[in-house]
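This document starts with one chain, in the form predicted on its own, laid out as structure tokens.
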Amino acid sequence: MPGRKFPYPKSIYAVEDALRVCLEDRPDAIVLDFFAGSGTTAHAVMRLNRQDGGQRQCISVTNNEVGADEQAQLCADNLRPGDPNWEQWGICDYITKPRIKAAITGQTPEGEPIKGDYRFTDEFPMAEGFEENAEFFTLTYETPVAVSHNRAFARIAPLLWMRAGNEGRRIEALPVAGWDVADTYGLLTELDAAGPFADAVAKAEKVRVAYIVTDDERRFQAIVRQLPDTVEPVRLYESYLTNFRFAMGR
């Protein structure tokens, strides 16, 4: 990405080799990178998937801090963190996102084909890109009161989707009918609609989690008994810690 510099770039090939040691026999693994930096780990996961047809996922987490030199200049310009003209120079918006997009599309942020070829294990033009997709989310703080009263659903919707496996359609808003079933999870907000909700969940082949919004434990358990044993029931919004714990494979 011409003109975009990252102070501590890592070799994609070295990261790819390191990941291969652990993931060669795990084509459906989920890689969590809490210090994503320039996005090298996500890029390396893409290369592994291309080589063996895997469907590995990478969850990349980073802040959006600016470099020391940029920070001094931005402060001199009377800008502060949170200002759009400040945030655009942060590592996430300026480096991580554009790098991941460029790797997938094979194009620079300016829309030009990337020059050069990948090397070593799998050699092909970088401009070919990858058969991957990416979602970008901004982490916010939502008060427990707003969440428990369903006033912040749009903010937490990605968490429900991620907890269910990051696949398929995402339920973005509270369902008008009182329930909805996506590819890998269902959401019930009106307990009186538990019957059709349970029927829809039973018919769906890939549903893993059923989110049920209620503060009544007895009604929650009654609905759980209507669900298939293969579906994990989760009561919203019991607590942040239990609702959004990523316990895959439990």
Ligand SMILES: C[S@@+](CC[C@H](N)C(=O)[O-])C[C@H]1O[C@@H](n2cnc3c(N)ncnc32)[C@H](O)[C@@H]1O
Contents of the next structure:
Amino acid sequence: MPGRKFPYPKSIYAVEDALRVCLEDRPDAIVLDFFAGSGTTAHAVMRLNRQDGGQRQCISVTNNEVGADEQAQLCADNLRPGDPNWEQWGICDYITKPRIKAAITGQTPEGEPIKGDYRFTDEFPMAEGFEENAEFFTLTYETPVAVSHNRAFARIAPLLWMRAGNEGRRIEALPVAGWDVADTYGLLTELDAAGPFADAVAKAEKVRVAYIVTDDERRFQAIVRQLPDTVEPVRLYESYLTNFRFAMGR
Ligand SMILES: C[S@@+](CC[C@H](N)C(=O)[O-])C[C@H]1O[C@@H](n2cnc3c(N)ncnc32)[C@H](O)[C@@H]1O
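Next up, the form predicted together with this ligand in place of the form predicted on its own?
Full assembly next; the chain just shown is listed first.
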């Protein structure tokens, strides 16, 4: 991307070679890069997909850190982490997101066709882009009380969708009917609606996970018995709220 630089970029071709070793025979793999930095891994996964028609997914997680030199300048300007004028220079906002978007669309952030070619095992203009799609989410801290009272649902919605395979429609808001079934998962928020929910889950062919919001383990188990064996039942929000409790329990 013209004019945008960051320290120590990796060679996309070296990352591609490394990924090929374990992904060559796995066209449906999900790659997780939890220190994703500038997003080279995701970019290399897109190249691999193009080479063999694969449908690999890549989940990239990164902070939004600012380089040391820029940090010194921003501090001198009396800015702090969290200020929009600081965060805009962070690696995620300044490099990763525009880079992934540019790689897919074949256009610079200014809307110009990218100049140059990929030159490795294959050769083609970068301006061709990739037949891929990407979504960007911001990880936030939600209080346990808000989560357990269903008040943080919109923030949690992408997590439920990702856990079920990052595919198809996402349930963005609490369903008015007390339940909803999307392409790969279902959500039950009103236990009285368990009957129609279980029927809809049974009819939907690709549903893998059923999220059931209840504090009552026995009612949860009663609903699980109505679901097909192929569907993984998950009780909300129990595991999400207790997973990390040991770290805080003093
Ligand atoms: C060496 S780079 C990663 C290179 C990357 N895997 C690639 O494909 O090019 C490491 C990145 O991890 C990010 N990072 C550092 N601490 C982190 C944290 N606690 N959580 C997520 N990302 C972090 C930094 O922004 C840094 O750019």
